[in-house]
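Below sits a lone chain in structure tokens, taken as the form predicted alone.
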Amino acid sequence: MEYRRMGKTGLQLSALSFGTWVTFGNQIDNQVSEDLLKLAYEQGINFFDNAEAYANGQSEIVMGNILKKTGWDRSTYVVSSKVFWGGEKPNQKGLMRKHIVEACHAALKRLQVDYLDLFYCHRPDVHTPIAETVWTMHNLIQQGKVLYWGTSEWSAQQITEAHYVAERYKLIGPVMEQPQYNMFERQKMEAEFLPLFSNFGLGTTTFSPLASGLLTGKYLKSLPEGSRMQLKDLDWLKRSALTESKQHKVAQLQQLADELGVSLAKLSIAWCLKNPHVSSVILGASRPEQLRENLGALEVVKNITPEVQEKIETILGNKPQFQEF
């Protein structure tokens, strides 16, 4: 396993990490969840990603039970939670002080840990002053309940504003962002966030490296029964992913992967790892053999030579262009 610094911080994350969105407490049973977490840990993964919204908190309960059962030394793994969607009633959703504090306490209880290594603001909250959010996160860190805080799916402007508030009041600002990043979703990581990397040393823990399964190649003809794409609450993924243009590009990428003698999934994950601004790529899996296969992407990074990268760019035709204003 390769380990990378999370941006400008001293924290080291495994280049490949393990997330539980969709799977834990929902798609797979608890024994499979335990098998997956143990496999990830045994293979050197030290970052486990979670959120209050995953399976309405059940995902964190499942993970917490496994962590307690294994008895792993707390210093050997990093665990995260995210706050925004806690419920439907007033003050159960958003980034106001009340919900952030209560969500943190609830996550600690579900995960059965004394502190969260990483705590993300799962989405921006336009109804709460950014200063209130930054102050609250700062206080949680000062209290020892959180070690680092960051954002997920925020814009560069919103992250910059959070940093300006932190600088103004001498507070601890966000140090990591969790954006979607794959061959089809590149704008933020390769253009919009460039000033954040240079100005703030932003770390990134990216998700959906396989574009919700599209970059595995298995959806070229049909949707496999029982796959993530078949879940009713993920209909939006099917609408956004299964376009004729993307399918054509996936077919070409599959041909390139075949020429290299690797799976398309490994090639796609390795492509994400090639970006030096990626601190960790979050993997999801519903079966141990799936996770074991995707972990092999670390060995494929060396296959992405400048020539191969040029072929990929020709196929994709979507390289973002950074424009200075």
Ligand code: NDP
Second form
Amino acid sequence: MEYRRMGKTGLQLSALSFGTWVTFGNQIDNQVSEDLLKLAYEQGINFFDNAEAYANGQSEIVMGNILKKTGWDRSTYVVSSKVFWGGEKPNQKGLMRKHIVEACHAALKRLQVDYLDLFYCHRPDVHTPIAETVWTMHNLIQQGKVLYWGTSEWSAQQITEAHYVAERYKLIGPVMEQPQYNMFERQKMEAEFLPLFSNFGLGTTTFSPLASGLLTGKYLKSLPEGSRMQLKDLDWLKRSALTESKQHKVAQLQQLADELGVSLAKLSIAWCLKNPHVSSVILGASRPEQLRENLGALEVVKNITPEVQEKIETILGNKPQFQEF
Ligand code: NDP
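Having seen the form predicted alone, the form predicted together with the ligand:
Whole complex next, starting from this chain.
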């Protein structure tokens, strides 16, 4: 396993990490969840990603039970939670002080840990002043309940604003962002966030490296039984992921992967790892074989030569442009 610093912080994250969205407490049973988490840990993964919204908290309960059962030394892993979607009633959703504090306490309980290493604002909350959110996160860190706080799917402007608030009041600002990053979603990581990397040393833990499985090529022929795209509550995902134009590109990428003698899943994850602004690529898996295969991406990074990179750019045709003024 390779370890990278999370932006300008001293924290070391495994370059490949493991998340539980869709799977834990929902698509897969507790035994498979345990097998997956153990495999991840044994292979050197030290960051496990979670959120209050995943399976309405059930995912954190499942992970907490496994962490307790295995008894792994707390200093050997990093565990996260995210706050935003806690429920439908007023103050159960968003980034007001009340919900952030309550969500933190609830996550600590579900995960059965004394502190969260990473705590993310899962989305921006345009109805709560950013200063209220920054103050609350700072206070949780002062109380020892959170070690680092960050954001997920915030814009560069919102993150910058949070930094300015932190600077003004001498508070601890957000140090990591969790954006989607894969061959189809590149704008933030390759253009919009560039000033944040140079100005603030922002770390990134990127999600959906396979665009929810699309970039394995497995959807080219059919909808495999038991796969994520078959889940009823993810119909919206199926509609946005399985478009004709994306599938056309996937077919060409599959051909390139075949020529290189590697699987498209490994090539797609390795492509994310090539970006030096990525601190950790969060993997998802519903079966141990998938995770085993995806871990092999570390060996494929070397196959992405400038020539291969050029071929990928030609297929994708979506290289983001960064305008410097
Ligand atoms: P991916 O894009 O890598 O999709 C993972 C899914 O693809 C698996 O669950 C599996 O689904 C399929 N798959 C994985 N590997 C293979 C393989 N080798 N061959 C065939 N199929 C494979 O990542 P996720 O979308 O799951 O995101 C990863 C993590 O990122 C999440 O668990 C979560 O922690 C985080 N995340 C954060 C978000 C945020 O808003 N901050 C949003 C989304 C994710 P199947 O069961 O269909 O086979």
